[in-house]
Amino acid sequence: MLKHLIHTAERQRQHPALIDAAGIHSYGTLLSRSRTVAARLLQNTEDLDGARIGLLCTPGLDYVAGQWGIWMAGGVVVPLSPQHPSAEWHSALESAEAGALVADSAHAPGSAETARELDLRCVASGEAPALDPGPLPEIRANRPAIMLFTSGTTSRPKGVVTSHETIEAQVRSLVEAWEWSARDRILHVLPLHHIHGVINVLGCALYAGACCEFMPFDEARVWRRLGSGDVSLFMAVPTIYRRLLRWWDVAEDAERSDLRAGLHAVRLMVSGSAALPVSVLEAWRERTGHTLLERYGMTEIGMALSNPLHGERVPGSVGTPLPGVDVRVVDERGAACPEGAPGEIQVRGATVFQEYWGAPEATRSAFDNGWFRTGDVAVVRDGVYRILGRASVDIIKTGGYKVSALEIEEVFREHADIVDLAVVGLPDEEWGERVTAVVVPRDGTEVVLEPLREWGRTRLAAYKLPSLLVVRAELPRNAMGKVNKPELIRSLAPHSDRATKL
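Structure for this chain only, please, in the form predicted alone.
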């Protein structure tokens, strides 16, 4: 990966690579700043030799120069979120057994304190006189490159170690499928400690020699950039698309008309990291003329499935396997599932991660004869995959039936009085698990169980209808907008007697 990035940057040194709050930065500037970071990290050593290095920077030039500089010096990048409290930085660095921390000036006080607590060297990624790192180590393709932590929605976060060659395989698959080129400019509003922002957006853009424009998320600013005619790609999570739709619906007609004209320059809009409700896809298409492309992936495997760049995008589906990725669906015995039967998605190929850091047993148990066990359940019809949910929290076993929580959520999101909801299974002596709807009502409305069930009867089989109802002001979510269902279930279990029951 690094060799290709450097080659691309050398070939087009004057081409804009990054845009951030400080301005436009060329590939030549990025190379120079990266080599300075590498020189600071190496000091009198020849090679970091796989040392884990924390990276704490605001999205922009400092972050990317830090990432490339760590790689040039032979280190493994451990991205940290500027939005997280210092306790989470401390935990991640300690888990990774980090050897140093690269930080920008905006995070100097907090990073310095964290570095002191862990006895780490703190290295600045910001602007300074260029330093000559001297001869840089050879970075072999199979060297570890990055450690990203799983979201923690199903268990304690694990450090996922991915090599340079694996990152390159993940990126090349998307560059081919989504036809990236040096002419592209992508608007980047996602965090840089998750695979969506690091690989799908930043990694693909720089691999293709394109330009990546960073912007903190703000509905009005994002819409105006998307409608400017300058942006060709945009990727976000469903929560962001919902927020953008709410802004659009209260905007002035004249502004919406101006934005629609500029949106013709955007050739691709992608949604991922959480299930995209069909209602959001349809609302987005109605307002903008763009059909969002939904795909499927995870930290351990990169992206595995995608709706097509050209051709029909099936609402509620995640498409077909991406180039270079093998995907299968198997039952509980490991046998291939027939068409239309639910089973676990398993993935193998060059895009799959190396190991969970410091957890050899967890790494071994994650594989089935070379196939990574995703824990996600899907059905396949005519070669197209539809995700039913996580085997552990989204598949509810009630009265002998296996029910998809995501299917039920999709239906009840259409209810006029529901702003947000999650469907989970709560333990029950008679039913095994009871289908439980946790809803956030629209302001000024009341959601009641029996009318809710009555509304759903024409849309779902009776055994799929919620038999428990809990009303909440909000749902717990992680940084990528996914509902943290294990946390939600833990919070509900002691109080399930207070739920509205059938």
The other form holds:
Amino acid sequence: MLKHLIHTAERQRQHPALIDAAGIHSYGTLLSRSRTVAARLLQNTEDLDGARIGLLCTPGLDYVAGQWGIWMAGGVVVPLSPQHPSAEWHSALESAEAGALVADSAHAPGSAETARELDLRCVASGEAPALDPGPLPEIRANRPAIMLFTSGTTSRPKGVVTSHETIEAQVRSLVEAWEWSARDRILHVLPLHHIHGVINVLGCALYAGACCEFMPFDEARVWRRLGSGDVSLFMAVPTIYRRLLRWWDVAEDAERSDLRAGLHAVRLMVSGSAALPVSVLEAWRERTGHTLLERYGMTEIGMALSNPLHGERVPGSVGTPLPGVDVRVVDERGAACPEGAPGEIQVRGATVFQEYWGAPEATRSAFDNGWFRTGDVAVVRDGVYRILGRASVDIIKTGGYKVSALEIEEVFREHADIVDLAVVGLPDEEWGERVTAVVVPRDGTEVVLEPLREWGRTRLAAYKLPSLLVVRAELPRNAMGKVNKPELIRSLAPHSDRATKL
Ligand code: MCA
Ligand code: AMP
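Can I have the other form now, the form predicted in complex with methylmalonyl-coenzyme A (MCA), not the form predicted alone?
Up next: the whole complex, starting with the chain shown before.
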């Protein structure tokens, strides 16, 4: 991956690579800033040799120079979200057994404190003074490149380790399928600690020699840029498309027709990370004339399925396997499902991750004879895949983020007024699912949502905090004493997909 990125950047030093709040940055600037970060990291060593390095930067030049600099020096990037409380940074850096932290000036105080507490080196990704790292280590393709944390069926998020060649396979598959070129400019509003933002948007843009324009998500500003006539690509999660539609529906007629004119320059709009409701796809098409392209993927495998760039995009479906990706749907015994029968999606190929960090057993059990078991259930008809849901009730998708009910339960179990609790995802128009806490309060106490969220704010990312609270005298349990979540969901949302399926 790194070799190709550097080669592309060197070939077009003058071409704009990134746009952020500070302005436009060329590929030449990106290269020299990355070399400075590499020099700071290397100091008296020749190769970081796979050391995990935290990266805490606002999306923009500092982030990308930090990422490339860590790679040039032979390290593994562990991206951290600037929006998270420091407790989340600690837990990621500790799980990754990180050796250093690269941060921009906006996060200097927070990162310095975290680095002190964890006894890590803290390195600035900022500009001056420019340094020359001298000869850089050879980065073989099978060396690990990035560790992204994913929440799953365990209470602690797992570090998904992906090599340079695997990232390159993920990116090449999308560059080919969606015909990326150096003429593209993508508007980037997604977080950079997950695959959607870091691989599908940033990785593909720079691999193709295109320009990536960063902007924090804000409905009015995003519409203005999409309607400007100089953006060619946009990728987002269903919650973002729904929010943009809400803004559009109350905008002035004149503003809408100006925007519509500029939208012709956008050649592709992609939705992913969670199911795109057909109603959103249709409303978007009606307002903008664009049919959203829905695709399916996962941190461990990159993207696996996609509707076509050219040809019919089937509403409610995620299309067919992407180039270089093997996909199958199997029943509980591992046998291929006949056409139209639901089964688990399994994926194999060069785009699949290396390992869960420090968890060989979890890595082994994630595979079935070389096929990665996604835990997602789908049916295939005429070769086209339709996602039906997930096998586990403990995984919740909210606002495009995957969160683990078990992780949230573990944190809130520490709350003095809570005797028992269960966290479930309930269907929600805006967020897809809403994190819902069902709690049994201690006798004589009252548990209220806002104070509960405040209590959780320093411990968990904002999107993991329950936004619905249900108080119960007891929780339904099965014969083994486990909370019966399907029953709980059925009682709270009788018409939910999940309640009927589980
Ligand atoms: C934030 N809030 C929420 C949620 N998130 N409330 C309920 N449910 C949520 N999920 C609350 C906050 O607590 C806060 O409340 C208020 O909303 C504003 O918070 P903020 O963080 O500013 O949220 P936002 O800016 O409104 O964010 C909405 C968003 C964001 C832009 C849709 O969620 C987002 O960027 N999502 C994209 C995630 C993504 O990239 N996923 C890809 C994962 P208060 O005011 O009380 O503080 S990768 C993946 O899934 C795979 C591989 C794939 O296929 O792509
Ligand atoms: P993550 O672990 O954050 O990478 O999230 C991956 C999960 O997001 C998958 O296992 C699916 O459950 C879900 N997902 C991604 N894209 C889609 C989609 N288009 N439709 C439904 N679910 C999706």
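Positions refer to the first chain, counted from 1. Just so it is clear, the model here is predicted, and its values are computed rather than measured. Throughout, rigid core stands for the largest set of C-alpha atoms superposing within 1.5 Å between the two forms.
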Checklist entry - Relative to the superposed rigid core, does the CA atom of residue 402 travel 2 Å or more between these two forms? => result yes
Checklist entry - Just checking, between these two forms and with the core aligned, does residue 437 shift 2 Å or more at the CA? => result yes
Checklist entry - Quick one: degrees of rotation for the smaller rigid part between these two forms, relative to the bigger part? => result 139
